[in-house]
Each structure stands twice: as C-alpha cells, then as structure tokens.
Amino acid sequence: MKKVLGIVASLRNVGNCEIMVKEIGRGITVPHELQLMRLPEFNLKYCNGCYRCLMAKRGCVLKDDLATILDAIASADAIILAVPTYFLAGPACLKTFVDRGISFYSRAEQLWGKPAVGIGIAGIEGKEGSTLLDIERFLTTLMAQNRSSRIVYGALPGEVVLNQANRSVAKELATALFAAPQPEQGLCCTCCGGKTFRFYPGNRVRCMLCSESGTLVTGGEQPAIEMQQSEQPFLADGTAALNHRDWLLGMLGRFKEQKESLAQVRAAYEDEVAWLRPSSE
C-alpha cells in the first residue's frame, strides 16, 4: 500500500486545489492511501539566515512546524502538490517553505528522488503567471522527482472539474506519479528539467528554475536548448545537492576566518537611523 501525500497550498475548504488533489488520487491505480495537508495552516517562520541548520543534524533550529511537514513528506511514497494562482503567482507559503531549503540537506537521504506531480489552478486562462515555475521550484528544492506538472483553469469553487479537459489532466498526472519516468518534451533545461527561461542577446538563455545558462539552437527541425553546467549545479541531482551542502559548509569556514575583518565592516553601518516597527499587540 503506497502512501500518497497531497499538499494543498490553498486555505479554501473543498476548493479547486483540494478537489484536484482528490481527483488525481482517484485516478491512481496503484493501491494507495491518500493523506492531505493544507500548507498555509502550518506555522512556518521566515528563515533568518543563521546557517545553523548546516551544523545541526536535526535541521533547522527555529521552533515551528517545519519538522512536522518534512516528517510527513519523508514518510510518504509520493507527493501531489496543488497550488492556486494569486496575482500571477503561487501563494507566499510556497516561498516561505522553500526559503528554509538549506535545512532540507540534513534529510537528503529521506527526501531525494521521491516521485511527485504538481497541479496549478488559475481563474483566467493564460493568467497563471509564474505558478508553474513556483510548483517546479517547490518540488525541486524538496529534492523530489517531478514526474509532471500542469496548469488547469477554473475560478469558482468546484468549477475546475466541470471541464472534462481538466479531468483528463488529473488522470494523466495520476498515471505519471507511479509510472516509469518519461523524457521531457519540448524545450527544457537539461540540468534540472525546468521549462521557464530568460532570453538574452546572442541566443543566450538562463533557466529560471536552477539559474544555469545555455544557448538556444534554432538550426534543426525544432529549436533546442543546450545548457552549460556551472561549477555549482546544485539542483541537477543528489550528488550535486550534497556538493552544494559541502560548499555552504566551506563558506562557514571562510566566515570564521574573516569574522573580525567583517565585523569591522559591519560596525561602520551600525549608525542609528529611524526604523518603522510593528505595533505591539
């Protein structure tokens, strides 16, 4: 019996995100148990950049629900992520979670390669903005294997399954979750599989998911992208992720060596200026 974790990034009860996770779950033919979690219900503090998670085997030292979320993900056999579109992007809870990604390295062996699919929902066709990229970033940072991620459209609660095409997408994702991985179709980053690029003069491109650079080749029957992997391709595979962890640990060593000189630089900016602070409750 497979354990499938559905991560719903919307607070709307029985909304389109929740419905699509359940629709995908109903299409999975492998014996499974579906469990859901509503990501914005959990207390996730902002990363404070302390880097102590690299030195602590237990991961992040902040006292919140991150460990609870990671425990649920680590114990699952597969993941379904559903994301609403808020103002041309996924909601803030996704980025708050991803910002804590350095602490995921302490659990890399439990997280790496877990099969996952993502579904984004937008109310207006073509107005999903960066939602698909946000889904890919979430799953890739989580070290999951993104089998397929799609965007569907539906504005009113429940409307998303009134469209038969959306139901077909759910069926496709259900099949992809436990099927053998398929090669990426169309233009995609050969380092991370991302499909969103920034284009520069001279046919230069940069992947907006992993930030690796490459070249757009247009001479053949179909355009293609050839990537040139950098020295820090930390989203490429498990080895690259662990190499990046070692690089970050090396940066901690550099900080210790330069701590006194850096303190002098910072002291020059300790002058008092007016700060706006939150009002006390």
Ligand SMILES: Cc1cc2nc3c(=O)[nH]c(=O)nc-3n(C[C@H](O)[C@H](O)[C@H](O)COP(=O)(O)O)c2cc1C
The other form holds:
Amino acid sequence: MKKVLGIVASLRNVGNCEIMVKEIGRGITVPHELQLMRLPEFNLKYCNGCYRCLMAKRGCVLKDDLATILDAIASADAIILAVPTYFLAGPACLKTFVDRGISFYSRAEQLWGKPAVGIGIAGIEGKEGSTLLDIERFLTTLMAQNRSSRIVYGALPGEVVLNQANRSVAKELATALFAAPQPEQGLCCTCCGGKTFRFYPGNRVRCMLCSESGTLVTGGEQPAIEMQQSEQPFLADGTAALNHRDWLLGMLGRFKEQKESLAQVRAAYEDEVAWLRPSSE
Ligand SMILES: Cc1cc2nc3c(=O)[nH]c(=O)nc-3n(C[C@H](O)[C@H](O)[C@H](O)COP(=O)(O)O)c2cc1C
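Given the form predicted alone above, I would also like to look at the protein as it appears in the form predicted together with this ligand.
Then the entire complex follows, led off by the chain already shown.
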C-alpha cells in the first residue's frame, strides 16, 4: 500500500485545489492511501538566515511546524501538490517553505527522488503567471522527482471539475505519479527540465528554475535550447543540491576566517537609526 501525501496550498475548504488533489487520488490505480495537509494552516516562520541548520543534524533551529511537514513528506511514497494562483504566482506559503530549504539537506536521504506531481489552478485562462514555475521550484527544492506538473483553469469553488479536460489532466497526473519517468518534451532546460526562461541579447537564455545559462538555437526544424552548465549548479537536481550544501559549508569556513575584519566593516553601520517595529513586539 503506497502512502500518497496531498499538499493543498489553498485555505479554501473544498476549493479547487482540494478537489483536484482528491480527483488525482481517485485516478491512481496503484493501491494507496491518500493523506491531505493544508500547507497554509501550518505555522511556518521565515528563514532568518542564521545557517545553523547547515551544522545542526536536527535541522532548523526555529520552533515551528517545519519538522512536522518534513516528517509527513519523508514518510510518504509520493506527493501531489495543488497550488492556487494568487496575483500571477503561487501563494506565499510555498516560498516560505522553500526558503527553509537549506535545512532540507540534513534530510536528503529521506526526501531524495520522491515521485511527485503538481497541479496549479488559475481562475482566468492564461493568467497563471509563474504558478507552474513555483510548483517546479517547490518540488525541486524538496529534491522530489517532478513527474508532471500542469495548469488548469477554474475560478469558483468546484468549477474546476465541471470541465472534462481538467478531469483528464487529473487522470494523466494520477498515471504519471507511479509510472516510469518520461523524458521532457519540447523546449526545456537540459540541466533541470525547467521550461521557463529569461532572454538576453545574443540568443542567451537563463533557466528560471535552476538559473543555469544557455543559448537559444534557431534555424533548425525546431528551435532548441543548449544549456552550458556552470561549475556550481544550484537547484538542477539532488546532487547539485548536496554540492551546494558543501559549498555553503565552505562559505562558513570563509566567514570564520574573515569574521573579525567583517565585524569592523559592520561596526561602521551599527549607528542607531529610526526603525518602524511591529506593535506586537
Ligand atoms: C487573492 C486571490 C488572487 C487571485 N489571483 C489570481 C490570478 O492572478 N490569476 C488567476 O487566474 N486567478 C487568480 N485567482 C483565482 C484563483 O486562482 C482560483 O479561484 C483558484 O481556483 C483558487 O483555488 P482554490 O479554490 O483551491 O482556493 C485569485 C484568487 C484569489 C483569492
């Protein structure tokens, strides 16, 4: 019996995200049990950039629900992520989670390569903005294997399944979750599989998922993207993530060496200025 964890990134009760996770769950033919969690219900603090998780085997030092969420992901065999579009992007809870990603390295063995699918939902056709990229970033940071991620449209709660094409997408994702991984189709980053690029002069491109650079090659039957992977890929895959962890550890050593001279630089900026503080402080 496979354990499938459905991560719902919307607070709307029986909204389109929740419905799509359940619809995908119904389409899975492999014997499984589906457990859901609503990500924005969990208390997730902002990363404070202390880097202590790099050294601490137990992970992040902040006291919140991160470990509960990671435990659930680690004990699942597969993940379904459902994300609403808010102002042309996925909601903030996704990025708050991703920003804690340095602490995921200490659990790499439990998280690595977990099959996952993502579904992004937008109310207006074509107005999903970066939601698909945000899904890809969430799954890549988790070191999961993004088997397939799609966008569908539906505004009012429940509307998403009134469209037969959306039900078919749910079925396709259900099949992809436990099927053999398929090679990426069409224009994509050969480092990470990302499909979102920024264009620069001279046909240069940068992948917005792993930030590796490449060239757009036109003139053949189909345009193609040739990536030139840098020495320090960052989010391309699990190996890149662990290499990045080692690089950060090296930075920590560099910080220790330069701590005193940096303290002098910082001291010059310690003068008191007026800060607006939250009233609860
Ligand atoms: C604050 C807010 C912002 C939204 N922004 C967008 C948007 O930029 N583009 C879009 O297509 N839909 C937008 N929507 C519509 C939702 O993405 C859509 O209703 C979706 O089905 C919500 O999923 P849910 O029912 O699981 O909450 C927005 C909805 C809300 C509440």
